[in-house]
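First, one chain by itself: the form predicted on its own, in structure tokens.
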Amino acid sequence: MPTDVENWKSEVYGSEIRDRLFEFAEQGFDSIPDDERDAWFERFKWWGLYHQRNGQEGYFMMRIGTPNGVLEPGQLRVVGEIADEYARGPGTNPIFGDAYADFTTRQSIQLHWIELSDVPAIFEKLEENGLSTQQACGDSWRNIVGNPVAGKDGQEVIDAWPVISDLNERFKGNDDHSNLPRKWKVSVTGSADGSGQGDINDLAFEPAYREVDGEDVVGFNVRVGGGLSRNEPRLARDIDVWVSPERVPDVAGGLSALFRDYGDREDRYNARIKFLVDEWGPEKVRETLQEEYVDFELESAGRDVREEYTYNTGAGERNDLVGVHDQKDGANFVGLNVLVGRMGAADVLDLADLAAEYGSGEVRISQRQNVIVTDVPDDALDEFLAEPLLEHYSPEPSPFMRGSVACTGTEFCSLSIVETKNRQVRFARWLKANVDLPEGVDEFHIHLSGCTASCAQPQIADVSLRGMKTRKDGDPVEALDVGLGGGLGDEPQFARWVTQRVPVDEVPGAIANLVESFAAERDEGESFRAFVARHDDDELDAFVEPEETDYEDPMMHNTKRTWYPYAEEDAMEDAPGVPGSPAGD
């Protein structure tokens, strides 16, 4: 028996869905029928719209996808006027302020507090200067994801930007792929550092090379069914298939509707590619392409360059892309640390003003919640590294800051366990002031997820943190989990779940005792995850320790009760109540 999900987009979805929002917009958000509010909410989230957590009633999020990261000239600069007119609530954030952009591990940006009568003001200048929100969310076609440098990186293998920007344009809003059994999340890359994270998708286009009429050409290998939620995470599974960059839009097509019409609407818990992969095997999935969904015969893979990545792997030059590096036309790109990827609007629209004044306008967006800006020259560059903000934005943060990655947490999200954003900051900043990693290690990643759904992407990270709920002195107080370990590059790998329940602000000291003992007991040179790698969870368990120092969290009560984690007066019954409503409900 189909969903109710699956009944929901039966009746209203896609594009058509577009009309109905601008009709609840102008007639305010109490048109909404109580019993039709689920529908709705659901439906919304194909035009890049989530509905707000309990005691927010009538607010949302917004999520602009741009493809691959990139933002065309003056495109940011949109975005921070309309992150500051329109992103401004009844919470102010004790760290952020008032309104203030994410950038997240999908290379989109998000923005919170949007009341539904804004939305069509609000798209009318997004589409004017060339951004959407269409299938930003929902069952169909995510944000395309990649080396968000593609096509100025000097280190890449073939430049990607075209491909990823046909495939924008080929399948968003396209009617045979805009409704999925569930998202569908594509990565395409054409770099030898794995930046595009390829491993972590349900499809991935992987730079390789195969011969044809006796001479090396470059395309991609393909990979099927990576993914993260749920306590299930895959990596994607190699289909032997090699397609030249002309056949790229063939095969994805061809992929995305076989999961359109194989993929599983009667459970949404199992209606992720990667299950599918699971029944069938590589070998179905590259069967059923080949015999049902292209008309051309399909390559094998060809010679990959997954033995060159280094991003997200702890070791190698390039584990991000912050800092100064070269362009092949010879600019520069600098890569700018946002930590936990949350910038205030005042600062997005000082970036863009520097974008312009120092680059060509242009900034892109890291899998890693970072900015880059691109096109310096070098003659340029010195003076804009000299610039102000980026003593807030830095080129050169401390390893803590630099591997900070959070989700979105209980401050709006009605799936997270735990407060996200505003911790992390806090533990990046305590353990900058007081842990010194081992010499010779300058990366360290930390990821904080508020739940299962894995939007920060712990499971890829030295230490991953997954928000969990346990008692403290007999009082219920938020805690997390602690895994160690993750990352990707040739041989990724999971990281593995060895301490639970901490509570949150034993995390800190938790984290200074597993970084004391490996800075003890590592063999000369050793990365951490090798470290990891050669001790049994329960030697690592240990490691970790927890204990209270003098870090104070000021959140650790249960703020998925509260309506609002940071406001004074924070219990459910003194939520502020739909905006524009005449009783204030």
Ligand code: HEM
Given for the second form:
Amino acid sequence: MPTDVENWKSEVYGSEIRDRLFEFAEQGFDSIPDDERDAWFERFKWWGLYHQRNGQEGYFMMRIGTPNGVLEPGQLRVVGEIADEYARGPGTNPIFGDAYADFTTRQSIQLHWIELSDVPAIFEKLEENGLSTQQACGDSWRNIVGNPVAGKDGQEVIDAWPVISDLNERFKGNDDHSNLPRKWKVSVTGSADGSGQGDINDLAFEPAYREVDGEDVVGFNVRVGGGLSRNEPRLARDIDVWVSPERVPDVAGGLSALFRDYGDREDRYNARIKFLVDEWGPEKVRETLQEEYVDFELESAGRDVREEYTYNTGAGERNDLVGVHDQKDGANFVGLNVLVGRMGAADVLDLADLAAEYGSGEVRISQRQNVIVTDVPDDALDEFLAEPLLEHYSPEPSPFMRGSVACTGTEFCSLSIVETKNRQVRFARWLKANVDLPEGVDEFHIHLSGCTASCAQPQIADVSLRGMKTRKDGDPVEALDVGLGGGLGDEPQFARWVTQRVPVDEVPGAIANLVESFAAERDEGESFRAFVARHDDDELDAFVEPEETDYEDPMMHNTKRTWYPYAEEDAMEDAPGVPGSPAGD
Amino acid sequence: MTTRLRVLDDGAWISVNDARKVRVSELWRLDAPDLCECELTDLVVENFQSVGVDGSTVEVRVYGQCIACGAAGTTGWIPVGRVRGGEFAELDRSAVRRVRR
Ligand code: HEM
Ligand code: SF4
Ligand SMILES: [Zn+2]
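Rather than the form predicted on its own that you just supplied, could I have the structure of the form predicted together with protoporphyrin IX containing FE (HEM)?
In what comes next, the whole complex appears, and the chain from above leads the way.
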């Protein structure tokens, strides 16, 4: 039997949702019929609107999909202005204030506390400036990711930006591909550093050479069925296909159509293509693609450059794009660390101004929740680096700041089990002040996800933290499972979950003890990931050693039972109710 | 009058008549010998798998983990509340819940 969600999608989905969304916005939240709320909230996702968790009824998270994380000159200012004007709700975040934007692990932007009545005005402003929320959530082509500095990167094998732009044009608002069984996440990378993180996407195009008519041509190898969610992490599987840049849309469209037709619509938990690849195997995916979805002979895989990958590998060069790097045109791109990806609206506006002053005005977002200012000429570099804003968003951050990634968590997210972003900021500050990494180790990635959906990509970090609960002195408290040794690269590896249910206030101590053991026991020049690889789970569990320290955690209680964890009066009964609605909810 | 029961947002909550009524991240005390060997399972609810109704009792199957022993898995049908006259009332969260079938 098809699920309710499938039934709603077959009634109204895709572009046509928009008209009704605007009617509801005009007539007020209460005009959504009582017995149609679930259906409409599900559909709104297709337009990038996700209802915030309970206690925050009537407020939405809005996701703006910026393909490959590219914000053209002027667009960041627009985002900052929208955040400043509309992303203000009844709750104030003690670290980030009243209005902020989140840069996400899929190179998008999220705003919170958006009211339905403001949506038409926001959409108008976004669209006037070439931005959109379309398909940012929901069962369709999501924001396409890749190396954010595509087209500029000195390390590039092939410029993926025209390919990404083309895919974005074709598959956003494309009726044949708008209603898929589940989300469809695509990565296209043209650089040899692996920064597109193709391995953890539903569909990945990675640079590869192939001999065509006696000549070496650069194109892409194709992998299918990666993803991290739900305790079922998978690496994308090699389907032995090489494709020229011109034919990427045919192969991508073919695979998305294959997923549309063969994906599981009866069970949403089994719907992602990773499960279809499990069931079929890569050979059958290739055969079906060839026989039913493309009208030319597929080439077999070409020679890839995976052994050159460095991004998120835990060793070697360029594990992220923070810092000053050469562009191929002689200018520079400067990656700035945005701790847990969140930036106050005023800072967003300042950054937009700096990008215009020192660069071209363009800004790009990485999959490590950071921002990159591009096109900074050599002679402007020193002055740019001396700007006060860069003290906070540093191109040379402490490893613990630099390595931090965190998801949304109990602040806004329905699925969450623990507080995340603010906690990760507290962790990073404590670790920076109290822990020294061994000589020569200057990257240490810690990713915190509030549940198994894995939005913060915990499984590919040195230290993976995932929301749980435990009892401490008999009382329930927020806790974290600790995984170690994950990373991407030629031979990607998911973290091994070695220590379960560490009370949150003992996690910084646990990491300090772990780093101490690493420093004491490591082989000369050994990376943390290699160190983890040569120990078994019990040995690693012993290194973790949870411990109370002077770190204090103000959010030990069930932060999900509050309407907003940081409110003075935080109980569910004190929830403000639906904005603009006389009765509340 | 029929009651609309749904698992939504990837198992984050149970909707009863288009309102969010039961959510993940709670701790439930369970009498669930199939799930773990503890006398009572101390279950953190991570995902709702399915929802149904038996008479007036709303029941769910959930994925979760016993925080006392670490065993994880999907439960049988557990009562979470009652529907009377179209209104849903959640069971006392601290009460021990028994797997019914
Ligand atoms: C209101 C907040 C959010 C909600 C309710 C939410 C919901 C979800 C859900 C339900 C999943 C699991 C999907 C599945 O089963 O396939 C998921 C996975 C994911 N989400 Fe989110 N999410 C939120 C915020 C974010 C943020 C801030 C990001 C960063 C871009 C993000 C990126 C991801 C990623 C990368 C995954 C892993 C998917 C995979 O690899 O399979 N989400 N999210
Ligand atoms: S990982 Fe879980 S808690 Fe964090 S944003 Fe994703 S769904 Fe929410
Ligand atoms: Zn148990």
